[in-house]
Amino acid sequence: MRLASSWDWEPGQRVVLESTKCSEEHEWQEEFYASPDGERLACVVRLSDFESGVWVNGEVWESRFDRVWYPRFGPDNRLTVLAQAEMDWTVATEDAAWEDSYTYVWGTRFSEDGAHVAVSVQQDGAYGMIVDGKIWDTLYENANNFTLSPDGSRSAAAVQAIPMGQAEVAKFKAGVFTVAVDGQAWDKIVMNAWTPVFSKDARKVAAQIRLTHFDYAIAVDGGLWPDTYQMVWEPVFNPANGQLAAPVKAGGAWGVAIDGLMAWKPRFFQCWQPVFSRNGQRLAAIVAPEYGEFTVAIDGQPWSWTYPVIDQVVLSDDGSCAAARAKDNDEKWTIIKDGKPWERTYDMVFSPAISPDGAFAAAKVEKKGQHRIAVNGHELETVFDQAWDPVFNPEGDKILVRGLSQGKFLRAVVPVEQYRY
């Protein structure tokens, strides 16, 4: 959000690109990606049978590669791609490739400010991470659930620390997995480890742990919470005070534990995807009060509306409001905000955005193959062939809209006061 303060927030619509056609001879263009500030549009372009390039705002990068994959704009609006040349892969940002290349790279990740870029790597049959072109000193025969700290200073993954042959069941039961941080494995070896997460300040790392077939735990920096549980889900750090919350199953029901102490009494059929507000004052999660009926709980209190599917929960910065997307029994999607669904439903609703004060929720919606942007249940006028998720300005009184319409790339800033409930 701090980065967005420097963007152009003058209300109105303008055409960024009159045409999305490539300026050079080519065989095809792939999917388009818009920068967060809406000023640039990019895609991979196949120039010939043996050459690919990167197209940005009508022009192709000078660098050419055998293949290009996974173009992504970082939070700072810089474009990064994965590129292959002479059978090896590397990372290129704004037409500048990393010095070294590798057997395979994937899963681009950015720090919150976009200054740091990380990828997962396979090099000579071993796995790990690369951050800003520097590969882990130690790689592993199995690694997954890769993550980068918010500030980009540290990286982590669940790794297999002990070799294991086929059908070595006893060795697996004794434990072969752990978490590696910046390539260094924890001393604690367990049956399984999943989803390492960093605290806001990158000083702590937590993960889901399975100790036996029936006992699960939460680990922090290699040490375990005192209690074990029937199951756990991915933990989340409070960005304000560093406390760690995790959905846990105890006595046949799900609740939330914070720093090892039960904070939400176990009373749900399911509880997952917890999220804190930016100020750390509120904790939300998806819960199922009854089997197959999902809703959102705020500080342990569920909304009254339930749906077969709910996900993508977001909280306002101050924690006063929450929104999520929901699918009903007719396979139609909508946004539910503070427990109340929008009146209109759609073939698809994408990730909701919520203003810092919680007064407005916005989302990209799809009906009959066309995209529009909706704010507090009201659709904006422009219809797009393709659109991107809306973004609120830091003050929360405008949204940035980005989309393709009739071959043009459009950018609009829309005041949202008229859509206040």
Given for the second form:
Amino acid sequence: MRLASSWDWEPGQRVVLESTKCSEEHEWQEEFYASPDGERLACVVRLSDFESGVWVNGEVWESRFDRVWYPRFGPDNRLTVLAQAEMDWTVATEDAAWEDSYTYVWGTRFSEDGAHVAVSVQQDGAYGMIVDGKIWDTLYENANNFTLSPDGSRSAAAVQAIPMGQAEVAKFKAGVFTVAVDGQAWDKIVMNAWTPVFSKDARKVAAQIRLTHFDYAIAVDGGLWPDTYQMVWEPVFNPANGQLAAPVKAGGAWGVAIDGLMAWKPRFFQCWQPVFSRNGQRLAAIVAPEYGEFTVAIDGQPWSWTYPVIDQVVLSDDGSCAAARAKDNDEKWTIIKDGKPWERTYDMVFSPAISPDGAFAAAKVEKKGQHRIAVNGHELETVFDQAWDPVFNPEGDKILVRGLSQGKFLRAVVPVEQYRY
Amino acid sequence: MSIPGIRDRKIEDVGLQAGVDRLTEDQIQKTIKKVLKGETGAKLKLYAETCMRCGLCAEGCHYYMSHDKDPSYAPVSKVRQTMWEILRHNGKVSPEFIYGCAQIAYTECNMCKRCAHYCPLGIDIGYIISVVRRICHKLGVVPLYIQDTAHSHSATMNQMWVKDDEWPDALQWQEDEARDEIPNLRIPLEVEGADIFYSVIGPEPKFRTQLIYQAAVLMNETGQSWTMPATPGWDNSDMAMYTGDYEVMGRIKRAHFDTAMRLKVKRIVMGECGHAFRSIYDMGNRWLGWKMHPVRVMHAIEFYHELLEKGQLKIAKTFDTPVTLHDPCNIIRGRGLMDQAREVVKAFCPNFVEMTPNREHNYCCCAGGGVINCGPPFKNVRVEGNKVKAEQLIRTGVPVVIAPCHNCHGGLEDIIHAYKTGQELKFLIDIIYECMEKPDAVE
Ligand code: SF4
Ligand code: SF4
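Go ahead and give the structure of the form predicted in complex with the partner chain, now that the form predicted on its own is out.
Below, the chain from earlier opens the complete complex, with every other chain and molecule after it.
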């Protein structure tokens, strides 16, 4: 069941609260964040020179800190912040801080259901992750490319497993990095490891690997695909069957390999951001069939319409429809859906959303500093000073619109049937 | 095979030696053929076929001019000792020859492109040298220190081995520091939809935090909508471009532009760095397949100029000490910002003295092209290799040199020290910060 199914999807608009209330009460107010369900608005406020707090819908948390940053709502609408008190850092969710504190924490991540919260940690100069307040047993000289499994049960990062002094080039070439899963490093130590990613069931972990200055590979659970490549980009697991796909460069051109076998013949100038549909039937990626011309390819077939820049492909649940952001030569953005761009262009188009059946694409769009929500190329009426990305209901016939307008935080549910084409 | 010139001045470098120790002639030939066939085209062929060996480019090069016109330092001689030999022998060259090639390519050419202005055919020696570097990278023959920097780029996405936490921590520290002066100042982290992503190079959070402080004051006091990421991708610098590791160059540029696109900013304003500009504006973006930059890129000079033009940056006082301006190659020859740079300098500094030659004819700082990053073994050649720059500085007779580029600062500092010019070196932001109106500052 999708989390959004329990939200209020009754069509209509309501004022959730007067957002100006915050600045009236607090001299120092940082950026607002809206909960995914549009019921809550939060920001960091400064309560005195040395005290910061968290403001949510007009109330300030009881917990006070020296510094608060990175307020983020999880998919379950709970608010998590990173907070410093007496020099050390911790994590607080819904006004409850974790018991332990750490030298530094950053990079909050949530499981798909929001029930699990993870952060990256530096404790006394050693690096790793904390999930729901539990720190890895083994910490490392360095760690980055942190990730949490979709179900939140496991965490992983690229880690420096072997200490290395300044300019120890030979040692680096011999390999000091690897991937650690739940704090346990793979036996396979390599020159570089990037973007570890979990399978949907969290059983498998894959990563990009550089074996030598020239040989790139894909690793799964510490074992390598048989072939090496001129370069690779981020691998992605098929959520339905656990197959692994990754863009790979061979013979000077990019294609996609699945489980180590070439699936999309290398013929592109570029290929990245691979994404599977929810049912695992379709694989999309951004490709450049020619230098300077980008588009979306689905199962290896590129759309004919190309743009200088394409970003953020989203697929419908069955993969039959896709949308992406596109930027033209005049630096204007639009959405391209199923190979056809929207007629209007904007100063900025934010992350696109696609309905589960693919009939509708929606996005926050910006013109002259003002935000609106557009669906299938049609702008909704309300103009916002600031809006958040639209969210489709599980049935795909309505969108949730959230935004600030004239000092009010508005929440609207809009049926989208009229925008079908 | 002997190379006249370089054999007489071989410098020991652990990285170069370890690299050639593993090489065989067959391996070398195979690699060279692969690079020449797979990665070069008409341009190199045209240059090789049209260069008349006339030597007119010689006087364009500060190495040649500074080494008493030693012909082996002339641009054409550098390619004669490297690429022309490689082509003449169809890639069948010795490991020792490759050592010499690497020493010339990495430490005796800044890829500054000044000589191209002297060549009647416009031959771009810097490009030819970059192909030599690519071959040396593929052969694993790279000076130790710059290789370490490229390794840092690959492992951390920044130049200085800055760990993931050290970056936001440094920004929060600078924000705290700056609040003593401007109580409401913010360094806004991770603000999606801000107009500007302010990007800096790796050394700033490590050694030059005052530049982040000053930029934050500028952004706040001129009312910009800006942000900085809290993730890797913040660093715009790129030594992998100069080692010839284009795969890592592509990876770090993608990290940078992906960060900008994730934050949905309208433009990247970058601090005062030249080589990073080259990487973002010209090299890295294009290697990835974008004809231009996917998010508009502005060098700091363009940004300061725009702020002055729009009246957002107001001048509280002038900087009256006489100053001169060093034109960094990558943003002057590479982007044509010479007029904007002068307009910004003159707006603050009434006593501006041109150094000669200037603008696109200016001499390189001799640090650029990754040369300074090759480290201590090559420092003397680098400093000796820019006597003409020191003479230029001295001739201006001014106590302050403005250099809107990090590498130039590194190179010029060494020259100022070695030739005892007695000058003080400043970034443009140093002067702007000192002289701008700061309406929110406490006394
Ligand atoms: S240092 Fe500059 S002038 Fe000298 S050869 Fe290289 S590109 Fe030409
Ligand atoms: S590069 Fe140009 S100036 Fe130099 S020798 Fe060749 S033709 Fe002459």
